[in-house]
Every structure is written in C-alpha cells, then in structure tokens.
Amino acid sequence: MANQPGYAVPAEIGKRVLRPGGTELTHDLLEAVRITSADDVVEFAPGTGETAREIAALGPNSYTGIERDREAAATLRNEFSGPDREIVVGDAAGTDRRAASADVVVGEAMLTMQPEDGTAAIMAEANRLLRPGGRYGIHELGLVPDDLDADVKATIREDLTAATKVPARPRTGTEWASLLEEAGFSVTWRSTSPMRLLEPTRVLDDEGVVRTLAIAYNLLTHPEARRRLRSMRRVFNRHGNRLRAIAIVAEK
C-alpha cells in the first residue's frame, strides 16, 4: 500500500465516494448536465459505481461505463448488466465506441491525475463520442484564485504528487474552462465547493453512519493505510485555502 496511487487507498479501506466535492457536488453536476430518458450516457471511470447508480436512477435511454480496471469492471457488471446498461473495459483516452453515439459524457476525479497530453486526449474522446449539442460533465480538483501565482501552483502540485504517488495537476476554473474550449466545447455551467474529501464530517455525509464506522475500523487495523491518508490529509489542509472541488458542464 505504500506505493499505491492515492485514489486507491481510500477505496481499499471501504470508501466509495472518491470525488473532491463529495456526493453534493456530484448531485449538482448531474442536475446541470440534464440527463433525460432520451439520452445515451457514457461515464468514464465509474470506479465504485456511486455516480453510475445516480445516473441509472435518472432513467437514461442507455448507460455505458468505460472502466480501465478489469476487477472494478467485473464487479460493476454484476449490477449494471442488462438491457441498455453496459460496463466495458477500456481507456477513456481512446474507446472503441462509435463517434457521435452519446448525448452526455460524465467523468469525475480523473483528469486531475493525468499528464497534459492525457487530459487533452480524454477531452478529445469525449468530444468525439458526443453528438452535436451533447453535454460533457467533469468533477475535478480546482485552484483559487484564477490569478494564483505560478510558483504557488507548482508547490501545490508537487506536494500533492508526493502524497498521492501520482502526477497531480489541479487547475484554476479558468484553466479548466480553457482546456475544454480547446477541445471543442463551450462551458455552460460551473460550480465549486470546499475540498473536504478526507474530513470526518464529509466522510459521514457521503458514506453514512454504518460505512463510516467500517472505514474507521479499517483505519485502526491497517496502519499503512492510516499513514498514507494522514499524509494526504496534511497536504489538503496545508493548501486548503487554495484547493477547491470544481464541477463544469460544457456543450459540444
């Protein structure tokens, strides 16, 4: 566990909600992306399936989850297989889906951990999959203010990368919007919230009492996981006045 990527450590101890803004910002994102019964929806990296369940509850015409992790895909397939519901193993940067086959693409907590070319490739793939007028919703790690000093940005990214063991590139709202525009989108909605992923009150709100107690027990019995999460939380707190969760909807 010492060298596991940071996003995998909370999942190892039973945390299901792994998005920077928690379930609250995901709810806002799904409301803003306006999923209807006529929409074909693609989700990049559904992971533990929390957002997939919310999307399914909205009753889209179809749902496809593109999951790179074969074990996670197999687990999700037990729940989401059936008419017009599909989980496939694939890479969000280059799927085998038909072009212009989706009305909505959603991806959360993935672009921040990509190198520059990886982020561009995923956004380009979202654009390729969407029909004209289709909506792309993202939920990532942001920075404030928009004119944040470049050296401060670099320090935050270095500290996050050291703690999470993966390249971390949070961006300001303007930077996220610019990347989406370069990929062929127009931003139609944006919202931010405090980044409290590992705070006890956020865990309780996102996971509920029973799962929070199970997570607490797993922390007590897994010292390496406890050490890793403490390290990440220290970095989040150190830069708490600069870090935000950000969600954006952009239209093709």
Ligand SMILES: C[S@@+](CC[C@H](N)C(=O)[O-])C[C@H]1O[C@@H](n2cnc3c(N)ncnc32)[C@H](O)[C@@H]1O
Second form
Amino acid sequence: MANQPGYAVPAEIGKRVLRPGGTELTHDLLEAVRITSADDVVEFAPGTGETAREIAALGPNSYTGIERDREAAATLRNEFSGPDREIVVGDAAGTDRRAASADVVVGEAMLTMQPEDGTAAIMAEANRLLRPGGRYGIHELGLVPDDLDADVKATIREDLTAATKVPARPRTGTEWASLLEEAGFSVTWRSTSPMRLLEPTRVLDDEGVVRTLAIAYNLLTHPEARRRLRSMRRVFNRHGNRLRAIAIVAEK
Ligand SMILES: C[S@@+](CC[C@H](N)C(=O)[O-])C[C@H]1O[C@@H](n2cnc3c(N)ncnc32)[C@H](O)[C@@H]1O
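The form predicted together with the named molecule is what I want next, because the block you gave corresponds to the form predicted on its own; please supply it.
After this comes the whole thing, all chains and molecules, with the earlier chain placed first.
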C-alpha cells in the first residue's frame, strides 16, 4: 500500500470515480464527444468501468476498453464481453487495433500520469485509431493560469509525484491543447472545474450515500490507506488555487 500508485489507493477502499472532475465533468465530456449508435468507441484506461457503463448506456455500435492493469481488465471482462463489447489488456500508447477503426476515443485520468513522451505517444495512437472527423475526449489535471511560472509548475509536479508515486504532470489548458494539435487534432470544446477529487462533498456526489458510507468505514479500518489519502489531499489542497480538472474534445 505504501508504494501503490495514487489512483489505486482510493480504488482499494471502494472509490470508483477516479477522475479529477468527477462524474459531472465526465457527463459534460460525453455530451461534447457526441456518441451515437453508429459510433465505434474506444476507451483508454477504463479502470473501474464507471465511464464504460455510461458509454455502453449510450448504445454505441461497438465499445472497446484498453486497460493496462490485468486485474482491472479481468474484472471488467465479466461485464463487458459479447458482441461488440470488448476489454483488451494493453498499452494505450500502442494498441493492436486497426488504424482508422474508431469514431470516438475517450481516455480519462490517464495522460497526466504518463512519462513525458508517453502522453504524446498515447495521443498519436488515438489519432491513428480514429477515422477522419473522429473525436478524442480527454479529462485530466489542469493548471491555471495559462502563464503559470515554470518553477511553480515544477514544484506542483514534484509534490504530486511524491504523494501519488506515479509521474504526475498536470498542464495548463494551452499546454494540453498544443499537445493535441501536435498529435494532429483540432480542439473543438474545452471545460474546466475545480479539482475536488478527494473532498467529502465530491465523494458524496460521485459515489452516492451508500458507497460513501462504505468508503468511510473502509477508511477507519485501513490506516495505511488513510495515511496515503491524507497526504494526497494535503498536496491537492496546497496547490488548490492552481489545480483544476480539465476536459477537452479534439477532432481528427
Ligand atoms: C486514475 S485511473 C483512471 C481510471 C478511469 N479512466 C477513471 O477515470 O475512473 C488510471 C487508470 O489508467 C490505467 N492506465 C495508465 N496508463 C495506461 C496506459 N498507458 N494504457 C492503458 N491503461 C493505462 C491504469 O491501469 C488505471 O486503471
């Protein structure tokens, strides 16, 4: 537990929504990415499958989830298998899927944690998978303002990396948009919201009363998880005036 990646700690105590803007920003993102019954959808890093369920409920032509974590993928497979529903174990930076085989690619809370060249590789793979005119939706950690001092950015990165034990690289809206443009996309929609991932009111909004109570109980009985979450929350609060959740839709 002491060295587990940050996102696995809330998951361990039963938290299922693991993105910075919570379910609210996910709903806005899914609306902006306009999934229809004709669309072939690929999701990078479905994790606990919360967004996968929402995408499936929209009734796309097909859904493929690409998850690096074997255990998470195996759990998801119990739910998402059958005609036109598939979970694949793999790296979003290089999948075995055909080029130009998707209309929509969605990936949440997974680019911020990649090493520097990993983010560009994943965006390039999204571009390769999409048909012309296809949409790519992301939901990540943002920074404000756009001209934030480079030293402050470096400190935030170091603090987040130390607390989450994964490389953490939040970016300004302009930085996220530039990376998408360099990967061959044009940004068509963008939204930000406060970063309140571990705040009790957001947990209640995202998880509902019953699961929040179960999470609270698990926190009481898992001191190491409590310690890790406290240290992550401390860093989120320390940089709260700079950190945001950001969602972007970009078109190929
Ligand atoms: C913070 S969780 C987010 C899960 C989910 N997208 C959500 O928003 O709730 C990060 C997930 O990304 C997965 N992941 C990280 N890098 C990946 C990669 N390169 N390819 C596929 N999955 C990846 C991890 O295994 C983990 O399940």
